[in-house]
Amino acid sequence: MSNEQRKTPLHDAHLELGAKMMDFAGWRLPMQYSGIREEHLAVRRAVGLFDVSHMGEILVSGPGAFDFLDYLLTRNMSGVQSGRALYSAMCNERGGTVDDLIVYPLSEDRYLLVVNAANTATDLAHIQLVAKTWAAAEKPLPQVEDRSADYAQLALQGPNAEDLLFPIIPEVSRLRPFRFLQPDSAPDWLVSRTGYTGEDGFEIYLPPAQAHDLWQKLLEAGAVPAGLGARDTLRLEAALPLYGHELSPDISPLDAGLERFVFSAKPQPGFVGQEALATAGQSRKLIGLKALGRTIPRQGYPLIQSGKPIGTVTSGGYSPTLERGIALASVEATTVIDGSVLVRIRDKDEPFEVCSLPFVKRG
């Protein structure tokens, strides 16, 4: 097998631009161009462009489709309706989470599932095994399709993102947050009103041979291009979580504070994972914490109280609009903290204050 990293339609601009490019899940991809603050604070205050075509898109279609989702996923699928994403996690019979991902519902028995890029093949995997459980039951077989090769995306986020779009695709300026349209000037594209920097914003699905264009007119109207290093920044401080962080097969949804998104009520069949985490409830939380000094906390960093280690940072960094070190940190559920925490830090405690989530609100 080639251990060749693979690169998305953007890559020669990215190089073009000057960007400290990066492996990252087996793809090549900018990390980041003029610098992480400059680019996080152009998000924030005005707009950034993302190249995000490097995340996997599956279609699951045919006859049944939505009810197999149904049972796929945590989320109660009668809340997908024309024109609405649908943000679910995704279970393993442990309870264990496999992914979170969007669900884009293209026609009754159509539904595009946005996953990400270090899970693409093993949620692949994991749809056509439950699939096949779901057909022995005497269930329509839907069909399940890894689509991601006929799509580039690009991130547009920041306050200024609808003003920027407008003049590409008017119809943005009727979408509301979580819907998505396909432009009538572009029905191949789908647009959405999604990010994962915590600011107003798009994410826009397209062929990968139209990327270069797209790209290049949102730069010329004022984006500033923004890498993975600003990414990262940027959902920390809106407390999204991160596979591989603050998700895995391991910690559940609940365990990741995302039990809005599981309906735990759902009818038989359920879902997949649905005894198990009726079994086991939430037994974790995440809290936040902000450095009280001028540390930078990490993931795996051990949290102390009282002399004793209650938990460990799943992900810290650096804030740049807060300019302290900010965390998300899992304890148990019955964890009591009185506002202040340590977290140990190259053999050194550390004083944090514990702090309401998100770090950073939009606006």
Given for the second form:
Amino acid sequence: MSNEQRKTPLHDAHLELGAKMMDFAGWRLPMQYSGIREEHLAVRRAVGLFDVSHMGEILVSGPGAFDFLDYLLTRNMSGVQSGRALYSAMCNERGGTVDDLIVYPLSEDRYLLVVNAANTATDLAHIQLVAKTWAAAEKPLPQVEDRSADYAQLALQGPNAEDLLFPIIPEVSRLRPFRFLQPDSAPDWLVSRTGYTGEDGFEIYLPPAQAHDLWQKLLEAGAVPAGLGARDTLRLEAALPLYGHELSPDISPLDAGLERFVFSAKPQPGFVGQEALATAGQSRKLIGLKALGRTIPRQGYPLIQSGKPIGTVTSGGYSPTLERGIALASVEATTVIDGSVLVRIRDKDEPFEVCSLPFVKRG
Amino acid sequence: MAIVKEDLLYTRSHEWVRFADGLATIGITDYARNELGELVFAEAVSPGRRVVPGQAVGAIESVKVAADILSPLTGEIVESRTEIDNELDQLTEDPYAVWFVVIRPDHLSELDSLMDAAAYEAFCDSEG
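Would you mind generating the form predicted in complex with its partner chain now that we have the form predicted alone?
What follows is the whole complex; the chain from before opens it.
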């Protein structure tokens, strides 16, 4: 089994650190090193380092690449200036979510899409299919390439991230959130002030052969190695959606609370799924729940009000920061919950309070 | 390597069973504890409940995951550790010292389907 899994350039480094490894999206990746709680708190209070080389990279290029992406992606792409990293969803014709991703405009006609590892193949097929219909409408056919093998990715996350990265890449001190740059000293790297933890931090895309050196330097500078376990608890506290939980081919970005990234009035030709989204509107919403007791909600558990199921937990778990169970749950958009709701956990209805999102704010 | 105790019986879902004086005491193995990671919640089903093999007699949660403690036997829960959620440190320290429930089995023959220490050790190895 495990020998069929792909390995990142840091695989041996993880084993040397004593990581507990797991299979994820076809990759062999570290679940944890010292422990999820410790790694999680290191990111919240200082700085943690993640190997996220499994993420997929797709390059869309050629004349008209911008217009094509504007058609492919849900967000407002106008006013995009080079140096901005853009979060967006990508929909099917039914308005369901094919994937959520970040777009890096490398130049006027070259765009790097960073997608979920588990979706890379599906995304490529989807994009190529959309490109065909695009070309059939006598638009220039963009070039779509899987460039995942060209990039390793490290995520340096936490309030001290800038201090650690500055000696290696001085330009990061003037890099604002959701901006990226290609360092003078390493023009083939892409350094982005983004992340998936709710903290300040950077995502660094670089050639796989150079990943170990940077990994080692950042660990020596004091970054705490952190695994997928902490990545999940951190993103849940930050209420960031995870594909397969909050998003799926049957869940629209509107129903997952991503309306800020959907330009519903996009002018002709609009975007793939726009009509379906306009017809369906927002039928569901995500709410945040905090356990009043000690039990922990998990994906799929039903929400109960007045004895009836009113929704489902999409992501749940233990919050190391709040030291109790938290959950994102999907309910009908019209549902009104005053104060508290029950979650059915192993045949018992446990009380939860509805809370504002994110569960944990930066700093 | 996970610790396996000689005098116990084991399930494929990583519970240990201590059988003495007609009663079966049930807990989780060291292997299970390792797999779960940092424990954050535990509970045991109240006494008086009748259970069949595969039915939950308790639950344990780690930061990572939730897992049920499954009864390997048909019978009645005669005692349960209601305060187990306050004993996560002890459970982490030595999972063989902290039991979840005591079951009075209806059919002693059901014990024959459980693994002894050697078989369980081999089973854990095969699980990787």
